[in-house]
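Take a look at this one chain, the form predicted alone, written out in structure tokens.
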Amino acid sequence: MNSIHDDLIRSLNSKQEAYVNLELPDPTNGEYLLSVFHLVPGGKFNVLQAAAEVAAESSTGTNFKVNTETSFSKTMNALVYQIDLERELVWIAYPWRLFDRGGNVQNILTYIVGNILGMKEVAALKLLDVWFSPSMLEQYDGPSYTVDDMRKYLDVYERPILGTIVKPKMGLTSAEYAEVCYDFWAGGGDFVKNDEPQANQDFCPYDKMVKHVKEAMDKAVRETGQKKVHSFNVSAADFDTMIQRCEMIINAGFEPGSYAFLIDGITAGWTAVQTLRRRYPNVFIHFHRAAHGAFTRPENPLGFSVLVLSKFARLAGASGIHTGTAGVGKMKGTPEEDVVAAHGIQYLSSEGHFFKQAWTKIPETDKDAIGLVNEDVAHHVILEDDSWRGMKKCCPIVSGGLNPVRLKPFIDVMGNVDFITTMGSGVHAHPGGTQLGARALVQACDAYLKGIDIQEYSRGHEELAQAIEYFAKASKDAM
């Protein structure tokens, strides 16, 4: 293998040589953002030549060596530091001083999944995993208001936060939308969200929707004695309109903690995500990942993984991001992809596809860091009075084809209950309507918590029995 590597190194031209160091002494010394790409050359270059071209284009270089580079600019070169020919993998180290020192996630992604995805020298180029050093984490916001804060507000612990997406996706008036919210909350649900295209449509004016949702929430809270949360889509055509929507919600009289701001993070952009995080640190920032499949689907040879997207959402400060249903629901996904991504953003330390990521800002060998990791694994709230020690968690939000019958199977795959589930048709398709659908979801969760088989539990719970019968038939009909 060394002779093959030697041949590859000898094939490099003088420009490419500046972007390769297969003997980089200590990539984890804190100077670099580390990355792993699946790379297949697409032209005249071998894998190391193509990797060098990728490292150049994604840091300081271009297609030819230029006479304007300086001794200092060369220290900013990305470096290919490891290759795996059998698995077609390359590891690239990026000096993180390259990146906008304002903690700008958009700027990082412009480098590492920007122009390089269009290079003709590659037939496949997918960013599979990244690693952030403690010194780099210190430069970025991370989440402020977390699911732990939402749990305190709702007084909901040791189970998933039970949510829904209003369906039909679009077409309801403001009053009809609020009615669906009320029915779900009255049935025992915790959390309702706008769907990702909800905005200021003529049939559902945004201001009326906000007003009616506030009234519906107040009524449901009075009747159930339980707090509720609504996530409003504040994505907009421009900065001013986005902020106006946020302020409209705040000024509508909602109790702090009872509302979240949803942003379509990919289509609205990372600048919108980070603006919300910085302007509203006491609000749950809900990252919807509409359009992610263009980058993350495994059959697409170009792009980035769900894990990479989710890690950057945490770095940017999203309180939660949709992470998929691990193949249990209707969306494409596997446990290897979706659960690894979910664990990668909710734990202080977790194994990714290639890197073990510690989100501590102090050395992970420090006794206090070790203590925090252990507390986190035990599902205790951490970083409440020592936030300097690490970056707070980002909550997996789980949607896409789940229903009460599939709740326990998903929990079993996920391995914990620290997530928000947002079931759409899984609630609203119930034969008895949304309110009974919400009751069925609550009953399915109760069955899980009590360790009782869902079929057995349904014998004394009519709404759950109806849900089991309906979704069993619907699943069979869909085959």
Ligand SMILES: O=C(COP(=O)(O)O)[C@H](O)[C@H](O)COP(=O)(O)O
The other form holds:
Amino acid sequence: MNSIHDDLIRSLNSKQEAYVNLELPDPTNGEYLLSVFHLVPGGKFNVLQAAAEVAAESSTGTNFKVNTETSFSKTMNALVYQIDLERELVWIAYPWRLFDRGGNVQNILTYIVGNILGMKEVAALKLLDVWFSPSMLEQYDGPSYTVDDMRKYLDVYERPILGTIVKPKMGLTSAEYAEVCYDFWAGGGDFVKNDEPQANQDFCPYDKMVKHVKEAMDKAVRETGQKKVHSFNVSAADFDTMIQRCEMIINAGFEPGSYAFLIDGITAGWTAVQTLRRRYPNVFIHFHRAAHGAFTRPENPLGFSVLVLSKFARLAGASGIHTGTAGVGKMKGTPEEDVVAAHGIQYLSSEGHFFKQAWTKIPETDKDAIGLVNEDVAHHVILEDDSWRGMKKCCPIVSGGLNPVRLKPFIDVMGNVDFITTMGSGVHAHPGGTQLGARALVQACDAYLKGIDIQEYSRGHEELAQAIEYFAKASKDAM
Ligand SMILES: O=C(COP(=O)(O)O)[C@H](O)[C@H](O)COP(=O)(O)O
Ligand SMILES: [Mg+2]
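Return one more block: the form predicted together with the ligand, after the form predicted alone shown previously.
Full complex below, order starting with the chain above.
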């Protein structure tokens, strides 16, 4: 340890000392959830003092040392175990016995991004990465119904699942809404989602919306011979209403596999996400992350990263979560954030910002033991019996300002096609309307799969040609 560290350690008061161990022998021994924060002190404390205050407040402590501590309670202290003064980073280890039994993700977040984000002692505090030990992972649900199950239902492999969000975001009647769904499906699209505020509005009652979507889907399936999926927003004011919405969908006669449940995971909360995961293990649980920007935007010094949000969504059992367009679409985001997050939840093991996360307890060298079929599908955890071998994948959902022209640029940064994309304006703004917009999207995907440039492919594919012309001009105008 260098002398700067010695000075910092000497500066700690007796309370703070109990939350620091810069010589923690083996943080990856399985007892801890590990975390890395960007931390800038905001008050009178230096960085190690502030980090100790953060570790205290986010585990067992408070602003003063209390006389009610016990020898056991002290073993539950979070520990600052590493600091990087230059990069303003601190590593904190949380004994995971602190957390609610029974796989409760909400409870973890209440500790590690709870009160601490409001502390005076910090001017910046951003949780950049987390690491779960295999023994901890085993206690959490993880996804049940995955994108692989959806692919089987749709009979769609080796390309992105092509989706849309109905626009206008709000204001269509239930019949008008369903007509837009039909048009997209009839044009060759696979997946339609409610926009995230869709609920039981007076001009578009939920029950009628469900009924009309069922009719629209039946018609599209009959005509195209292809299976289709609709993701319904089941977020609601209370548990009973949320479940009523789920049951209404199930009882409307949809084929299992043809519906997903969308939940506004941040505004409705983690309890809602985990409730859906546990009650409906055979349904795709679609985590929409509206409001995440308040925590994840890089210019906000407080909060957590897209990677952290996404990893917790996988832990909680979301089948898929929005991970961003890596700057290719309309929302803020970079490959460093969005692609790292997407890979972080879809593979069995991946490099995060600081930690390499394995989602299995079986060594990578022993892939046969976890029933992995071959190298190409190394990210598919196959559970052959009930024993826990690993946590299933969570699907990146890619949305926000994308259009057919931007599909290939996104795939190029993403590096794989194992995702669902939902394009709203990118489909409904097509000059020929939704059905032709869907066809243009399918054509853009075909061009990618055939390795043909879309300009070239658009000769002979009128819908794509119109999309290229429209979106190129629209983007120029927007500039
Ligand atoms: O409605 C849309 C996109 O519509 P459009 O395709 O018309 O932009 C999505 O809810 C958000 O963009 C989600 O953002 P993210 O996926 O980044 O959470
Ligand atoms: Mg939306």
